[in-house]
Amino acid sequence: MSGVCSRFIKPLIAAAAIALLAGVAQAQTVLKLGHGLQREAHYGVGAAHIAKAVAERMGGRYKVEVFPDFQLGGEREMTEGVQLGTIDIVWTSSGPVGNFVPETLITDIPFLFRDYQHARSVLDGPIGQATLDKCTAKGIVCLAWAENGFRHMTNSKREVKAPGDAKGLKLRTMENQVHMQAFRTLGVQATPMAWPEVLPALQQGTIDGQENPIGVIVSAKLYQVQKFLTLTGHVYSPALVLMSPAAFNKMSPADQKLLREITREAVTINRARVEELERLGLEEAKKNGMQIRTLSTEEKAEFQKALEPAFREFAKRFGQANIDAIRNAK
């Protein structure tokens, strides 16, 4: 190659390489993933796995940016964002999802699940998948059931060991009709409130208490404003990983399949963190002065008996056969 040719060709090759790299960079799609907890919390570790695995296994076609701590809005707003296509992926509690996909609310019936193994088996099986499939018609892609944990009651007024002790307490609940109906049946003043508003409301005495899994209670340091923790385990609270159809439908079938696989892996990590946070959280709550009461089998039975009017209404709403299929699942 002559010197003259070299002077012309080398710059062309360099320019072509730069254009190629720019094209690759432009081809990468950035997906925004929002959730409402800290990075080290049980949603956070699952979201981090999705981001890492997508970066490592999807050939640079996609990048997931994680926005924790309600940076993209409250859970209802983020779920709406998924539906509208302004947010790509959301890891959320089931509470607000019921406003968009009512069929998911069956999982919020009190004392429906015996333990974690029972809940996970149901949600990972045909019953859980059939419920996820209902999301499509509502303009949401439900990638997987995840986990929040069994919910327990805290308050600043008194120890709760029987249904009568809860009567009259003003408790924050999720904006979830099943939860609110159950608590109202117990005589509780159920007060739906977005999670970011809860700590100020507890500090100001606007509400007496709230109910949540241990991991959430401790990560929010509610022991600073709540004296009594009752391990009611009244509801198993799943979470959901949702995706915007606008983003999901742009992916190839192979990438869609891989993203679902990665999300299932993230759920396994999420669930392990839930169990870890429960163990550590109870120790931290006790160390910080919370009075903790574990309900006996007999005491739990009293709560279930008090909830019978609500159970009859849930049977009408969801179908007794559907409830029994979950309760009796092995």
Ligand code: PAF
Contents of the next structure:
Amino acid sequence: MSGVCSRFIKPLIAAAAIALLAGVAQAQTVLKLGHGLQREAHYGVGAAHIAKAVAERMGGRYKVEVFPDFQLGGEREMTEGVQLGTIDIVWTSSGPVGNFVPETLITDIPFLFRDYQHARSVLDGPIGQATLDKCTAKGIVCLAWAENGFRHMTNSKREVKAPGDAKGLKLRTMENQVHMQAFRTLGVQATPMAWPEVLPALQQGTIDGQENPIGVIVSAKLYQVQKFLTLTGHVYSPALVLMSPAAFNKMSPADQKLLREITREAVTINRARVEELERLGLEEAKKNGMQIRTLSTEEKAEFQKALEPAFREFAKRFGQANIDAIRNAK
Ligand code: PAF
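The form predicted together with the ligand is what I want next, because the block you gave corresponds to the form predicted on its own; please supply it.
Time for the whole complex; same chain goes first.
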């Protein structure tokens, strides 16, 4: 190579190498995914599917790193993180999401969904999609509805079989206006707090109880501090997979589509795990000395009756027609 030629070619080779390296760096965009449960719990198995499928099917352009167990903060903080762009993906209960996207709050109304099939078909249908679409204007991309499960009450004080038994109990609720209002209507001392603070509060006796799906109750070993479990199933707890627009908008439309598809597959895995943990969890709770009370249909109806003043408020806030559209969906 002559001196003149090498003077021109060397910078070209260097530029090509830099471009190549930049390309490699782009190919390795890392997406941080945070959630608050263990790896083997119902969010964990969904998150693991996302990480694996992204690695296998997105041509190496993305890598999803999963941070379980609230390593990235409580659910409210993580939701704020996706809005700010400091976290890329969050798998969270709907609990705090209503503080950012108020349209999701309607799904947190007690006794709205009859069973899992009902909840899933509404959330996967046009009503669910229309609600997910509302997220964009709030600076969040809602990739899909996922599942936490039907919530049940636990406490350390007494058996709860009627609304009167719940009255006066100091129960932790999620940081969710609809839940807080419903519990206050029952005469419960509703105490909103982030989940990571709950176990210490139960241990120290600053609260008497809490409510959560069986999978959460058992994996957190709440039987060590809570004697009474009532299968109230008082509210279905949806979850959501949220993404930061900053990260989402950098993806090509084809990659965005693929990520949504992968997320929906992850939700199927998540929902199956909710049911599995529920089956296994009840046995484990019993084995560990929890006193479990199943409510009869009539007893559940008593709770619904006691909640009527709250239902009237929810009708004013969300519109009776909108509530009925969910309640009467097949
Ligand atoms: O009770 C809550 O805050 C939620 O159900 C939990 C345990 C964080 C799971 O999303």
